[in-house]
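Below, in structure tokens: the form predicted alone, a single chain.
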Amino acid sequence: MLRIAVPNKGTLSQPASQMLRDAGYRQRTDPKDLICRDEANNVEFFYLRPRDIATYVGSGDLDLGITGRDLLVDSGVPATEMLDLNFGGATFRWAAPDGALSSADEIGGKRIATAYPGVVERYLAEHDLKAEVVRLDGAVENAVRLGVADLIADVVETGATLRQAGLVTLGEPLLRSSAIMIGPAEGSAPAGVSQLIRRLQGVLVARSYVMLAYDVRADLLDSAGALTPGIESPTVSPLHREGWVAVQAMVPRKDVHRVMDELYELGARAILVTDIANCRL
């Protein structure tokens, strides 16, 4: 039985367990249970913290699991990411006090002040540089002010929180994260696996596109299909209504308004969207 880690709580939570149901799998109908068995996938899943999941998957106890990859950067441990999973993503960056410093390769001999110690060492030593980590649990924005650093790595978003300790951030991103699917670095893939991916793999399709269909003249079949090529062509059927064919093609979600658009101007009627709940490619 392939046994999966799932987070049980925070930000990673509930769009895992989501993707997972989207993907044909069991998941826990109650919050409190730790384990859910799906018999009829073969799957069993353990919801742990989601610091934690990397370990026990690079241990090898459990086969996979969904963390995020600053987790698993941050770990250290012996496993790989298998798959990204698109959703929970984070920025981390430096930030220090306004005309401290003029960029991020200035940050060596100085004190850094990080929730992700792991995060900020490995950054470190890819770039040869030494500096003393200042390992803090959170509210690190406040480090530099009390004295205990002279910079911070954090996570950033609108980056507000920076601008009330009166620090501002350097350079590019020391990583960008979101929710991965990880596997051990070593050992062959238990049965299962493959299966899994390409389900995810399939959920995560269904997301960023839609089924677009429409009725075009037929001489205007090659302007409307360079509109949708689909992922490999457009379906294209004969319609009753002489001259006139009904096409459909998978649109990226984000671009659909703009070729219903494009589409109508250039004839096509009928125009229906469709959302894909599940696909294989």
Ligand SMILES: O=P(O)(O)OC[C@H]1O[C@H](OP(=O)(O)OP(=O)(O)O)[C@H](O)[C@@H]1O
The other form holds:
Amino acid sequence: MLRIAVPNKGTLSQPASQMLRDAGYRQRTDPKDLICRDEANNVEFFYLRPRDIATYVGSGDLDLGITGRDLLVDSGVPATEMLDLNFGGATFRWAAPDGALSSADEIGGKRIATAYPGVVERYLAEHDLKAEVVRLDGAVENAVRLGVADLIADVVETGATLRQAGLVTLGEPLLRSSAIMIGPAEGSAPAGVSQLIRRLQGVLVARSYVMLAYDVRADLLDSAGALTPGIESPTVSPLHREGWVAVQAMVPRKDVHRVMDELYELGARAILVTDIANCRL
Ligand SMILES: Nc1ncnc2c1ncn2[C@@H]1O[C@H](COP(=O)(O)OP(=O)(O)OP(=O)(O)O)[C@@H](O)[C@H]1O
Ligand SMILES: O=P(O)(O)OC[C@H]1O[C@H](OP(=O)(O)OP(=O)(O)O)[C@H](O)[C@@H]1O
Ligand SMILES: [Mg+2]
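Can you now output the form predicted together with the named molecule? The one shown was the form predicted alone.
Time for the whole complex; same chain goes first.
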């Protein structure tokens, strides 16, 4: 049976379970449950702190796990990123009181508060810098105000927490994070892993594409097809009305309104958009 770690709490927990549900797996119904067996799919899910997940996967005690890229880097565990799951996006950044530091080159010799000492120490080593790392569990934005640090390194999503604490970001992000599926760095993947990854890829595609259908005059098909090339190429079927065809193609969700406008301008009619529940490409 495949054994998979899923975040039990925090930002990644709900969307991770939702994605697995969308891929056809059974998930816990009680947020206090720490294990959920999906007999039909031969998978067992273990609900763990996202910060601990790389440890279990890196040691080989669990086959796969969902965690954040920043948490994987912070752990220093040699596990492998297998798939970007496209949720839980955030940057990991330096921040300091406005005007206190003019660039990230000035962090040498300073006191840096963070809940991600592994990420910070890796950056310092890579840039040949020395600084004092003050390890905190959370609410790191308070550390400067309270005098234990000169700057912080923390997760920034909207930036609202930084603003409220009177801090501004400094330089480029140390890294860009999102939820990822991880596996052990070595050894061959156990049976069922490639099917699970394919199912998740199906969910990712279904979320980012819609199915577009429309009718168009056959002599306009080349121009219409250029707007809706699909994945391989659009499906074209004859219509009962002479000289017209029906076209179907997958279109990136973010582009669909522009594409519909352009198709209409071209002369296409009966333009319909439908969600894709799941797919295998
Ligand atoms: N707004 C956010 N705040 C915190 N972490 C976020 C945010 N958006 C995305 N993440 C990602 O979630 C992961 C951290 O999850 P974790 O559960 O450890 O902390 P959390 O969501 O802040 O929960 P808590 O602080 O209540 O334990 C990291 O990979 C981080 O990049
Ligand atoms: O850029 P924002 O949208 O404001 O989000 C980022 C903030 O949210 C998280 O804090 P959380 O609420 O998890 O508290 P914590 O620091 O105790 O973990 C994170 O640690 C940042 O402080
Ligand atoms: Mg937090």
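Residue numbers count along the first chain shown, from 1. Note that the coordinates shown come from a computational prediction; the quantities given were computed from them, not determined experimentally.
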(request) Give a yes or no answer as to whether residue 74 and residue 210 travel as part of the same rigid body between these two forms. (result) yes
